[in-house]
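Below sits a lone chain in structure tokens, taken as the form predicted alone.
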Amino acid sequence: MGPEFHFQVVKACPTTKARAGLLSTPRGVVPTPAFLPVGSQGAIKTLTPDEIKDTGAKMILSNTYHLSLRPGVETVARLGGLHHFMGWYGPILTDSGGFQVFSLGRLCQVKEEGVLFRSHLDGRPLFLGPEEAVALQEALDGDLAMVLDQCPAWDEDRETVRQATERTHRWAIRCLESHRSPHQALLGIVQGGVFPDLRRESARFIASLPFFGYALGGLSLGEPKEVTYAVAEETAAHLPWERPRYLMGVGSPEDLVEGVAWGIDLFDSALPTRVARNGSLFTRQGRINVDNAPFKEQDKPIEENCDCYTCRRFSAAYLHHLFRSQELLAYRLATIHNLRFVIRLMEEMRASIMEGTFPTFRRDFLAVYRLTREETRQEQKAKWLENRRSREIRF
């Protein structure tokens, strides 16, 4: 890691753990707290790089697992690296692909050397170990890279989680030892499931290693929200103040607000873009479904004070029509709105931290934001997981 990588906390909230920072990389500075749109296959679905930039996004996430299957990491490297390949020249964080591999369930076998698994596309056998995960990410030439970790299901028994956590620690050391690129910073990942003592032990161990930053993994995998909150807050408290903290896979507006209060700096999730393609749009009052009948005659934007391209140009009635007609433009406009909503939320939280008003901002936002019912959230998560399982090929 070269000297061009730097993180600085510039202002902290005295009554919460929220902080505003600057994360410097060779390809740009990211004001934190920040949300990273997810482009697993080298694209934010339906949007061009310029449209992503217009939402205010400073850094995006791409996934090594998906890119290694299509078009192949070697292909991306030959074509000039991921930034040139996808036409995004700001910072990129690449995930190791570990979560995707372990989510294949029966398709993977875990050994100390790494994971033997089968492609969900064609069933061909593949291997991913710590050294391979690092080498693939170095070839992609992203700015921030993640170690390979073992991510158990949230409801696994304690002994299974303990073994996975200890293996994650051993793999973290191997990732550090194999990382060579001075143009890329490596982040460690804390595991430990939903067990507070295992989380504390993991946080202390990973924080003892010289990573540029530290991530909270293994959360938002279907566990009750109160469990996510308790575990994430407890874990973040044991991570170094002077290093960036990253909560993986979290993107609901209320979770972003709470995460910032715990001192988290970076977030990523496919949720804003995924629900957008189903007609579910974020507003300050909560999520609404623009496909519903009441929006058929609404001759005003989804949210009147929203500065996104969609709300500046089109009515809710028009979006309702596009979704009912299954026009491709619907998915694009909805995605623009949801991404701008969460990124503007991050900008407003950062401004409130700088101004010393974050506790008031947090209170006011949560007072009016209508949460998605827990039962609905669990049903949606279960449906998503079932769709993944339906594509499995037996190992």
Contents of the next structure:
2 protein chains.
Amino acid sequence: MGPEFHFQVVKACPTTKARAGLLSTPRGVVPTPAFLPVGSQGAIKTLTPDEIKDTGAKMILSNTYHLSLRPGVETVARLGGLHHFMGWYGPILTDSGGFQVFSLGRLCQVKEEGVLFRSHLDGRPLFLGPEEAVALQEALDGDLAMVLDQCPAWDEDRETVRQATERTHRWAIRCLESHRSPHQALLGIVQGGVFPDLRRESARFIASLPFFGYALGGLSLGEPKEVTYAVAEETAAHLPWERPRYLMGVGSPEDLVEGVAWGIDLFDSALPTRVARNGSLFTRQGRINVDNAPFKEQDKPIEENCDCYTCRRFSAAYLHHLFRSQELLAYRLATIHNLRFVIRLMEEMRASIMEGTFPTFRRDFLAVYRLTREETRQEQKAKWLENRRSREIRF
Amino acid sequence: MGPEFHFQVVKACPTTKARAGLLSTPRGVVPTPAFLPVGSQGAIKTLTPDEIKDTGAKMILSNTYHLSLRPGVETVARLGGLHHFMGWYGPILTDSGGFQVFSLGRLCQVKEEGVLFRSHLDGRPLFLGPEEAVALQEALDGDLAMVLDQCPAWDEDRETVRQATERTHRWAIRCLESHRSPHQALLGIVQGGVFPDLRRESARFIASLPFFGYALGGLSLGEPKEVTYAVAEETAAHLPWERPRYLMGVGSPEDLVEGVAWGIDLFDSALPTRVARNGSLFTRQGRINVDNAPFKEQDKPIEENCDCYTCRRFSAAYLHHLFRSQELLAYRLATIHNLRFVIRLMEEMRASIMEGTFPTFRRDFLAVYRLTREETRQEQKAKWLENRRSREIRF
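Please give the other form, namely the form predicted together with another copy of the chain, since only the form predicted alone has been shown so far.
The complete assembly is shown below, putting the previous chain first.
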């Protein structure tokens, strides 16, 4: 990590733990709190880099697992690295690939050296250890990189979680030792499941290592929302104030607002883009499904005061028609709206922190938005059931 | 049709029958020869109106059949007409809906009054006569509208084609008589199958009616390319010089170049966009399939001197990756390239007509492009077989 990487808290909320910061990388400065759109396969689904920029996103996330299977990190490296390959020249955060590998369930086997798994594309056996995760990310040439961690299911027993957390700690050291690139900053990951003492211990241990920033892993995996909230808030409080904090895999509007209140600086999630492709669109009143009959002849945009390209150019009726007709344009326009919604939300939260009005903003937002909590809960349950199923069959 | 509609031949090629013109409508002027991208369901598949404009397209085609089934022309009319509905404010040509109805095969029955058919969406029985076709198009509020014609399969016997052609003539008169909108210009359609005398007769009859322009229907339906060429060239020669001529459903690069040489001014086809979504991309050397292995690490664009957004921003390797990964962005970027390719081809042909060098342009283009003729032939055959199949089962 070179000297171009730094992080600065520029303003803190006097009431909550929220803070506004500036995260600098050689490829650009990211005002925080920030939301990172997810580009699993070298593209934010349906969008061009120019459109991503238009949503206000300053940094994106790319999945090392997907890219290492296809087209392969060697190919990306030969083509000049990830930025040139996908045409996004702002900062990129790469994950370690571990989360996707653990999601394979029966197709993966964890050992001290690393994880043995099979490609979901062609079944060939592969190996990912801490050193490999670092090397893959160095080859992709992203700006922020993540350590390899072992992420247990949220409802795993305490002993299993303890072992996974301790292995995560040993792997964190190995990642730090093998990381060489001066053009990339490495972030550590706190595990510990839903057990407060394991989380505290993990936060203390990971924070003692010289990472550029610290992430909260293993959350929002299907556990009840109250548990996510309690664990994330408690863990964030144990991370060093002067370093960026990253809550992985969180991206529903209500969770973003809560996360900022606990002092989180970075978030990523495929949720806004994934639900968009199902016609589920964010508004300040909660989610709406544009596929539904009431929108058939609504000549107004999805949200009247939204400044996204979709709302500036098209009626809800047109989106409704495109979804009903299964036109690919539907998925694009919906994706643009949801991304702009969450990124504008981050911008407004940052502005309110700067102005000292974040607690009011938070209260007002949640008072109106809370309506759709139930919907979110159902999706969490579906995710939880899916995670359980995949764990039942082993390698 | 109001006085804002006019057409002017501004320059003619002294050797071939090619001509450069200006087609004026209340919503804009279209330099001809011109290619119209096809938006079946109120959208050029995958693209926004802004992107269509960026390809250089000045006029687009919309399908009355699709829009009348979904969302329904009443809905489009209540939402302010097709332009406002889809956000495209340039000229729009609507077809009559007849071609799609006849393509339904067993689901349609032709009578003198019109065509009885069933919706391909829900099977409900519907009726389309000349007056209905005109009324639907008036409600959609496109700028150019087409008469309802009866389009027989290309290999139908002479007597069937003769009857269809005569019915087309009677329907043309009924369309003219029922057309009222001063904001819309109506075009007649010549039929006559592959029979030169029937074509001549039809051209003479249709040209005797006071249409704004004249179209060649019933071609490029799977007949051998030599037949399409001979019939289209012969028929075009019988149409009035001072009126726009439109060759319906033609859009492969080599056919566009030939069509211009016969004096055609307007073309439309879903071919450039449809093959794009299969990864088949136009280059001056012929079509390439970007999905193929040679493109995996090609860090250059699809075509080096192409000025389309895709070629300016992305490598062939990235497109290859997106197609292999089935990312929706692949279909967009390929569509943009192929549309820009055919529209730039039209622009270059027009420039060469203005400069008096069209015969050289045509010769040079076809000398290099002809390589892929075989590929096109296979697609024609597939189309022809499909047409046959659908005709075998009747209402």
